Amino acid sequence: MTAAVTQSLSTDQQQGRFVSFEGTEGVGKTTAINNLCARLDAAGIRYVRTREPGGSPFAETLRTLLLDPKTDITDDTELLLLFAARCDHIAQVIAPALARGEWVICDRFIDSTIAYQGYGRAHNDPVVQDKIAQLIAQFVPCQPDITFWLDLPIAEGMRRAGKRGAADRFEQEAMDFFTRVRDGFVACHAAAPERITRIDATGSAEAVSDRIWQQLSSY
């Protein structure tokens, strides 16, 4: 298994790569990336699996903040705090182990901002979604080199995510709260189609990876 799984990459490929994922609610992100792991694993390749909201000890105190569903904060509050938490999040673990030729699996990053806090919550606001950019500009200096959006039918999703067990605080809005999530890494998916690629999150765990470990391979 590690031969054939190292030979689906090149050597260049096998340098250190920010990978990240992204989608709405249940679309079943964290299998995707326990199974590309694996296949990094297999393959020998050094990699930080990762998180956001968190990711750093700091950033962690405030993602158990942001996703208490007894936390009533301001949608401003709320962005603040998300690239707070991003800020220590790249200095601490991204950008030291992109130095070190390392890969860096990311488990949502500045797309799940623009899609969750630009859209779900400020509904495609232009003085929201410019917000968000500055922040971007200012304090994210590194983006991920590809993306994988995971795309399901938004109420498919909800009832996967129902049978997690108690309901976070983004996870307890309503449907049409990510409706607009979606629309949002739709328009993501749009600005940068190079980057980001949409994966059909429907059908089985193991056709979804190896729909991401194709487009990989082939980046």
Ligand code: Z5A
Contents of the next structure:
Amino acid sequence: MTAAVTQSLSTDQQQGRFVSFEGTEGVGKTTAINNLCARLDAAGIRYVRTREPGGSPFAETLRTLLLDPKTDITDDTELLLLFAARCDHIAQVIAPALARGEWVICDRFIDSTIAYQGYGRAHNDPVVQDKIAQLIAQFVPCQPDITFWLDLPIAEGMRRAGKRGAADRFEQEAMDFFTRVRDGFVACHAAAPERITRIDATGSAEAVSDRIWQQLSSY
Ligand code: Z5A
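Pass me the form predicted together with the named molecule as well; I've looked at the form predicted alone already.
Every component of the complex follows; first up is the chain already shown.
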């Protein structure tokens, strides 16, 4: 571990932050969050670990439906279910944790909607992107302070994810879908470079986690 990585967070940095992780399939978000949480534990920082879709009991019920390969719904229905889940997740989990001064570590958030529904499903159709922007404006009162976008070649992410077994409703999509999704994350990053940090997700899990911790320590 490098010296920069072992440095602890300053008192100011220990104030509650909303941190989200984004990326295409199998980039290593779960693994990176595991490692970040271990470091926050070691630093004595209180946090809530959560995910989307899901994170609250009601939103987890919607997650089950959204990921079920047997679920047959329109793109608009999918979008509205994602926002119904997000609305409940914010009200029940994210906003209360931030109000308590705790960190929130969230696996996926609004950028996933722009990338998956806006670019993956809708090929960056401006009408759909406008719907998403309006839903965010109306139903997302708290946005992440910091977003780590883990960027990895699509084929490598699919190879990593493929080792896990049965694919869910999103994982059954083809390469061109995930290429558009990555284009969506590129666009999100370009639109909000002050919030979104691109993390090179190649290399070992420890190397990726070190990159994230170095970035977090510098905020
Ligand atoms: N979705 C959406 O469409 N719209 C939205 O608004 C939201 C979500 C919020 C569920 O997400 C689906 O919801 C998602 C988009 C959609 N579908 N897709 N695809 P999810 O986050 O639960 O599912 P996921 O993206 O498929 O995550 P994942 O596959 O679990 O990937 P991950 O968490 O990024 O990766 P991981 O589990 O940490 O690692 C995958 C494997 O690689 C695992 O065996 C690791 O041990 C291994 N790994 C991890 N890091 C490394 C490194 N550095 N080297 C080698 N191997 C590694």
